[in-house]
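Just the one chain here, the form predicted on its own, laid out as structure tokens.
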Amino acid sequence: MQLTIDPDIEDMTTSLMRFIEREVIPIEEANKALLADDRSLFDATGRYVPEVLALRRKVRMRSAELGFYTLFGAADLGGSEMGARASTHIQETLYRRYGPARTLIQTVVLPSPFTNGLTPVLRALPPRTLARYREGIASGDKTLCFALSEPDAGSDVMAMKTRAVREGDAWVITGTKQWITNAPYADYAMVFAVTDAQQAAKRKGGITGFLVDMRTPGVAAPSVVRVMGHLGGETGTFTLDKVRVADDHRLGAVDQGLAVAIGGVSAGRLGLAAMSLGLAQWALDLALGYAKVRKTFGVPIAQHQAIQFMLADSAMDIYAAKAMLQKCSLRIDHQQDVVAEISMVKAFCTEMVGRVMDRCIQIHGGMGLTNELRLEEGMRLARQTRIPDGTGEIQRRTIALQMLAGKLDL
């Protein structure tokens, strides 16, 4: 199996940059008054403000007009399918390129690999449903919340305590959701609730998904969970006090729901490790191109044994994880299984760029405490990865019962 990169995926990435330098950083600096400071960005309740709302939506479907919003959507939705290799490779080389802390790039220009777009869980819906939906998602319009996790549900799905009973030819939801991506701002979420409390409890199945319409009469998103250093963001919670959803907006089977759901979640946790390994790229070469320009007792601190040893670590890790990367992403593309892989790729990842970005902080000294070079969002940016989609604990135990059960092939 070859590990290079095809052509094909070269020249879209190519293209996907092109239209980032023309298009949307022009609109970032005519706006940077508005973007850079959480101050500006965020109304007092950590909600973007409306004026910055309007720039991601505006962005969004530009990027669906022009086809890389729908990149890696599959072809029965819609979607070009350029496979788990493309997305990797461009989420990669995005990071790579612009770090952290880009409003209008990173989730704005491709969507999140599950949580909004042309979401692989959209699949379970039945043809008319979808139907009714798909081209509004497609064109960036109406975007999208995947609602699994509940205050006390996390790593632990199977504990939620969202129930969906049956009545006639609808079903009747109540609940909480919390940790949600999106949440504040959807207009459908992809939500998850026990439907059979026995199967539940015996892990054996009760959960069914259902999409929602965020306007539904009992639908409320109260909040904003404000994450690490700032002061509003994308992550929420939502309640669902009796909400009435129709049977034909169901996901997928009856009590057969976590399967559609895990197989979102996956594609989740490989964006997450894509987005590790461009990031870390990022601070090294930041941190690489400083040792060689910075000069303490006469001389650039590159010719410093410990400056070269954290530059040679960084430089391992990095190239270890791309390796992971790149052969899990290579066996995606070729159907094959690759449950524990997937957990190795994300815990790796996640926790290799922890690892570089404290290293790097470390070779820039005073200035890396700075947020002048974006170093300390990039930091805590790093710290975050390791819990979306699969603590690294939940990583390793996925990896640990597969090996047990005979399904890992070192």
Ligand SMILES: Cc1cc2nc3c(=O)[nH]c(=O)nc-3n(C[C@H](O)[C@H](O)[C@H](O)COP(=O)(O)OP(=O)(O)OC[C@H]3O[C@@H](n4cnc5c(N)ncnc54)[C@H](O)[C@@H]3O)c2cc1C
Second form
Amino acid sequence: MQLTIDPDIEDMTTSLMRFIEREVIPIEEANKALLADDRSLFDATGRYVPEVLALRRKVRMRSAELGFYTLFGAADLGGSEMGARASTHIQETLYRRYGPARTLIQTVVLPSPFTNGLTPVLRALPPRTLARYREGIASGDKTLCFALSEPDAGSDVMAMKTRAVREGDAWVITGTKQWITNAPYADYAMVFAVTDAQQAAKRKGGITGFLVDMRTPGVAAPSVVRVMGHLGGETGTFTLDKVRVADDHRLGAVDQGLAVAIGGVSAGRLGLAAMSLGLAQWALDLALGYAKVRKTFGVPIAQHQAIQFMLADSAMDIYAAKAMLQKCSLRIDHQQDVVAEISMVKAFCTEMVGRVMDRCIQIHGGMGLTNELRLEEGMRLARQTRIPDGTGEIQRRTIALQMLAGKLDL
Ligand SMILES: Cc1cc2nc3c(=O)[nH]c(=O)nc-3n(C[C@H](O)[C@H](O)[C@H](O)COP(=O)(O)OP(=O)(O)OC[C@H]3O[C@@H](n4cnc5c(N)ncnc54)[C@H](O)[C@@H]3O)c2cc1C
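Can you return the structure of this protein in the form predicted together with the ligand rather than the form predicted on its own?
Every component of the complex follows; first up is the chain already shown.
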């Protein structure tokens, strides 16, 4: 197994960056006043204002037209299936170059790994149903959200209260989903609900997934959940009140939905790890540059050993994270079992970026706290990565359980 990046992955990364520089950055520049500040990005309810949604749609659809938006979709969904190495390399590069998420770049030119776009979860749909929705999703015209979590069920997903009851050839779903990325804007939701309470209580299945059109009577997305100091955002709550969904919109076998969901979440864990790695490198690039030019006591601060140690500690962190991520991605591309490894990589990379970001702010002194350099925004984003797709504690639980079951060969 080679740890070098294949030339076709490098070429694809270069093409994507060229597209962003040529077509997306000019749109950003032309709309600087609108995009630069949360006060113009969001309305009073915390949703993106219509002009921002229109720009995001324009970029998304152009990215799809050029074939970037579907790069990581499975081949049987009509995607390019470039694999884990490619997806982690591209995510890392995007965050290293552009820093904390930019409104028209990271989750727009490429969809989030499993919550939107040609997500692997869609493979669980019956082929005829998939055929109805595929083109709209692949073209970026329609967007998705992935609804597993609830107010009382996050780490403990089996505690979910949303119920789906069979009525003839349909299911009737009732419940509340919370923390759902893209829920305020999505056209469709992948909803997971209890279909057999006894099995779910015994933690032996009993959960089924469904593709739900967000315009179906009974669906409402009443609120945006604002996180980490933002005035609005992409995460929201939505409710389902006796929502009828045809049985041919079921995601996989009845009562076996958790396996479908977890398959998606694993892709998300890897994506957050790659994002953390890129973000850490973005911050260290800034800190290294600043340490060479900022002078105190007559010399650049890079000559003070305390600063050198912070740079070196960050380099060690990044090197270790990168090695872990590359090895794990390679093993995924070789269809190897990586349950524990994905958890190790997710926990390590998302915790690593917090340490690196903190040191890089420290190296910048007062400048590190200004909004201008966006390090404080990077710090907020870094902190967020430790919660979604399984907290650090849940990753450690998985690692330990795999180890105790003899499934982790270090
Ligand atoms: C920005 C953001 C986006 C999100 N996007 C989505 C999405 O698109 N779709 C979706 O379905 N969900 C989404 N989530 C939800 C996310 O997956 C959950 O927040 C996460 O799994 C944690 O669940 P919780 O918030 O209920 O915390 P809890 O499960 O209540 O955990 C609280 C604390 O207890 C700890 N804990 C829990 N159980 C154990 C244990 N057994 N051992 C040790 N410690 C434990 C946790 O680690 C944590 O520190 C998102 C969350 C955020 C913040």
